[in-house]
Amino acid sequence: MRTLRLPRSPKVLLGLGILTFFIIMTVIGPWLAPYNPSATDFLPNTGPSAHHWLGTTSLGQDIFSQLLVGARATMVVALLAGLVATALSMTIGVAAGYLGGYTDDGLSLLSNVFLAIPGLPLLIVIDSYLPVNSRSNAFVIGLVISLTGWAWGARVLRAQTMSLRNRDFVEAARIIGEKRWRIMLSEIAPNLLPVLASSLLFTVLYAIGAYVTLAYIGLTSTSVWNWGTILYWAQSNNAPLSNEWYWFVPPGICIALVGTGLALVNFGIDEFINPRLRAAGLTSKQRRSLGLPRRVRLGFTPVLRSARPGVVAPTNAQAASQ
């Protein structure tokens, strides 16, 4: 099992910084909001100013307050859906890959059914059957989104589990009489942590897109502020046609930044899984000190080799020829 190490790539550190900022915004955003996001006490359709950093809506509501308050519902739904969907995909994928037989056939059929059904239409159908009160509950919406986002992760984990179930350490645990569930949890699951982390990141990104889409088309309660609700009201009041960019651009930028942060962190997970990518995040100074070329040749992947006793570190020319 690989040992964890701190990321060195600037891209990974930037992604962690972006996600940390939005997590802090999720926790303290409603407390930092200068006004009540639903209050209509201000002049309508005013641009950004010192009193209203992002202007006001056509009803006189402060957009900056809506953005801060809406971060909590958006991120809570995304994180909840990501965690539940990842737990479902791990349970189903590891069980199908390790147990095999009819269990594998049944769970694989279930995964294929959810993969074949388009996620967003299924999500809309499920959401339409929810009670009106449940549509304003972030936890209920997160659970509904998780039902449509676990299948592809389960397929990946099933394939990885099938490659691990015949390894020596798994055979040794099976010979000494360990139970199946204990083998899956203590022997196989720890070796799938990088894949699980990558699955979690992309499921969170999918959940943000799904939740914002549901709110944008008006299927969730418009009384609960999130980034999709802001876009819904901006579209309903023809903000793009009125050139009120300060109404719909900020939530779009927030959504894009969260997605960028998740993608950048995933680069670090890729480097953790594939050792041949670990030199990609080094600076020019670090490359020179390790004997790697400053610029990577097109079509070649730089390999970072640890020095061993009696082995001479490769020169720049030798590293480039690899």
Partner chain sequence: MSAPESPTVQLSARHLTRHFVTRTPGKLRNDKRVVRAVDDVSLDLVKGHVTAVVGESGSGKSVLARMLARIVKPTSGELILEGTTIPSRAKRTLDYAAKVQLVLQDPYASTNPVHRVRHSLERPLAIHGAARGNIDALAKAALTRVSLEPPERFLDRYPHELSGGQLQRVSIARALCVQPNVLLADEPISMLDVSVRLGILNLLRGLCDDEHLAVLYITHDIASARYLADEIVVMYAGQIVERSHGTALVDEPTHPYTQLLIASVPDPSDPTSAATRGESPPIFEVAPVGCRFAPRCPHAMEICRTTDPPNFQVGDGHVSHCWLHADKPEAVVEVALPERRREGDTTKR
The other form holds:
Amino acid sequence: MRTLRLPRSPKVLLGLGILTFFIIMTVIGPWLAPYNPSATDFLPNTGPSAHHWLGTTSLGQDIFSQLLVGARATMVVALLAGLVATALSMTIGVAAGYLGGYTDDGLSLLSNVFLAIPGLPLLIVIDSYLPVNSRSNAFVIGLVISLTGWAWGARVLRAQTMSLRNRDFVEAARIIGEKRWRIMLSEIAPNLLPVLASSLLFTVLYAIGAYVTLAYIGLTSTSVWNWGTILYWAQSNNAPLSNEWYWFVPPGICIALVGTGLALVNFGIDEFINPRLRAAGLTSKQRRSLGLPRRVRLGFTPVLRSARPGVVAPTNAQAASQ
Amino acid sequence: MTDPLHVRDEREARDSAATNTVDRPTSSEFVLEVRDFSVDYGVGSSMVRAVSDVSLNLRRSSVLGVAGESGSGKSTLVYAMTRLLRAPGVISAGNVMLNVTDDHGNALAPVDLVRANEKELRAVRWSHVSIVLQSALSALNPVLRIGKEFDEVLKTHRPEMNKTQRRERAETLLTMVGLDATRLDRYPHELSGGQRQRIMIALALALDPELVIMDEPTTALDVVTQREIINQLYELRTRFGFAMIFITHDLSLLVELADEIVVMYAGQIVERASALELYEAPRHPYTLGLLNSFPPLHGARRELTGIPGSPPDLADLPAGCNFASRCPYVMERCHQEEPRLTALEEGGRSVSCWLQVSGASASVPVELARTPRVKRAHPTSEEAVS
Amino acid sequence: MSAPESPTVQLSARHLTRHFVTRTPGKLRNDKRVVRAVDDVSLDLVKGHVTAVVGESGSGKSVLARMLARIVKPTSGELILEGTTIPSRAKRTLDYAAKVQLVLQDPYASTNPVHRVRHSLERPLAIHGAARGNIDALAKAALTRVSLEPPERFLDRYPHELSGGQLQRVSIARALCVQPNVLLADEPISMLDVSVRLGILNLLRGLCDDEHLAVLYITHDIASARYLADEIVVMYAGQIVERSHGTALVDEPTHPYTQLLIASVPDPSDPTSAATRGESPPIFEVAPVGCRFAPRCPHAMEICRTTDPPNFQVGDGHVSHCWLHADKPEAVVEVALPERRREGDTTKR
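Alright, leaving the form predicted alone aside, put up the form predicted together with its partner chain.
Expanding to the full complex; the earlier chain stays at the top.
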């Protein structure tokens, strides 16, 4: 493997920071929660205060505690669904792409069917058939979500595999007598890592959305706290209408932040696989002092300032800024 | 425009105009003058110098061959000269003067490509300097018919031409490179590698440039196709008189095609000579090694060794001569001092090797001496058996 | 070399033919067309010999190599490995992989960028049943065999850390790991720098001379074939057009196509080098009438356009597929068993 190093891009660092924050929240959130999130011990409908940072619900529950406790269920389900869906899409995508023929036809048909069926309604249908007690089970919900979320990744991985299977190193492995499953696993799969990572990020994102939606429309157990259930209770108690923003805005922001974090980290994967993006890692200050343009343009090789002693103003920068 | 010889007439007219006009600025005898040119990859601590201190002149209508292994900097040099080198390539020193003439043969003010801004560059590219790349398949847009490519170029640079004229010009160009005019209606994937490369050459010549740069245009092709294209190029060059820079690793091809050859090694020019002199009497051990790397078609078979070892890491160049570790004639001095490209007494050639410096401690080995080596190595049977 | 023992044929191909069916997309009904990539090629690979196959791209030489390695199935014809006939439709076995190995053209593409050199060598060893404890030692031995020394320096490198020449040596070492008797090399030097090409050729020669492998060397460079080979075969449009033992074919080419190939090689010592203007080799979809080279041939006669020539014996072990030599006797044996003939054995060792 290539040596791992911390990406220099501020975008990626920000993304990593956000995700780290939420992962810590997932792990220690429930312990940090000041109160039992389900306890209806407090004055209902109070705004943010020193005792209740995010106020209380109309049942007198502490919203901040709900948010902290809810992080765990949300993140665990999302991660689980993301992992399972990525594993599914890899198995199906690589097998379809490498084996070809009828296997490919069958598996492609399957993933096309899953792509064509709108995910959310399917999810709702499957979910409504689940026994009620398993609706509070994060693993069951995670599996159900992953079932609707693998198809897109499978298509991308199938296409990648098809371009890899004709590469010489795959042929070389066949020549020495390597078995097919081994070629898929040890020759092709490692080359798919960047795509897999990216696919994982987006399935996690999808899973958060799906889980929150399910909870929001009340299809998961409303007694298990996650960000969606907070929204469910806020909605059913008319919080948006009665201007109780502190009830529904914080979970919304959390969801948006996790999504942003995932997307930002995805930039890092681009930078990681594309060495050309990696090479341009100079700060703008360094660039200016060397007389380099702010961004590299195709068909216009930059010239170091030292190579142009007669030029007062860097013509490149002018040309670039026009 | 219908006359296939149209371009030549125009060129002749231009030439005669040039001789008749007295008060025009005298155009330099060189179309391109490169001085102390250096190119880096990256800046700061991760910088690698890919081309270092290269100077060369390209006479009008002549063919300059640039030879060297991969990583020798030959392509980097030429791409950077035309400012086409991609990031992280950076020009770190030197200048590149382009002396071109306008459509009427009047010399234009010399352009320093290193200092030129984007507008100035755009004005000389394609019209005066054009380039043919190694991979014609990736250079042609797969969704455009060939004719469209020509049309676009002519529309941009020759706005005075109308549609029919452009089509006629494109047909003329295709005929010039030995292709049927009906190929204009084809897509790139419908053509063979050789045909695509011919298209690229026709495109490069579309605006009648004074300098054409060829980056290994025949490396991906078969010998027979390569031969046809080389012959074609030779013919076109004689007809239109453009100067050419031809990059390749195939030294024997260059000897046939080029007037002058520079051999590059680890980012530097190690030898410069006329093609024939370089072939008959190479003066740098690396040139000799390259020439001996091609199994001959005639004579007894005997074992050849090529050049042992591999090119040095540009990020970690040794002290002294860069070639020392692979050189069969290496001396003490080679590990300590770096040789400079110095002119030899005879015939405008230069070489960067301690063996060739007057007062060298060791005697010059016979293979690298001034006398031409045997024109074709016909080893005697005793030699062959050993 | 000591006096030659009687030649042992390791692998023979008899009447190998491969047709590809292509479909022209975009039309309502798919246009099925049959491309005859390799047509009735017979060949013997002999222990301790290098057989060179020379041809342009599209001549079918790579398809031939892949059929010999049995990763492409022939449409018809058979392979005979050490006297045992292998039916053309049978599945490739591990046993066959252990006897016949193929080295691919582009060393950068044929090694997996995510795996170290070690992986490339240890996998074939493990597949072909080397004892677990021996694998490391065997991998090092393989690197030593291809002169990558010291082997420890190379085992844990990634492909991008090696030069093209070194990487091609790794590819050869990978093939050697299974201890094959036949080594097929598909243009092993065409992607490499000029200066390291000879090193690879000399390595192949050494494997042949010292370890008595049967080597098939596929190339488009006739000069390197002359340098290396004991037998040279020229292919055009899927057919063998000329073959000879030793260098006879290059020194006195009898087929117009061979003559064209030789004239096209850049040769600074020969100012008269010239070429016939011609199209690229045609791809024959239906069995062509007459000689395949006739449309490009400067000597084409009436008969060339109507009847495919038989093989004529133009010299000792030198066969030409051309009507120009109709005065010579027809070659009797379909494949003359090459004898070990090397003019005074001048090449080496």
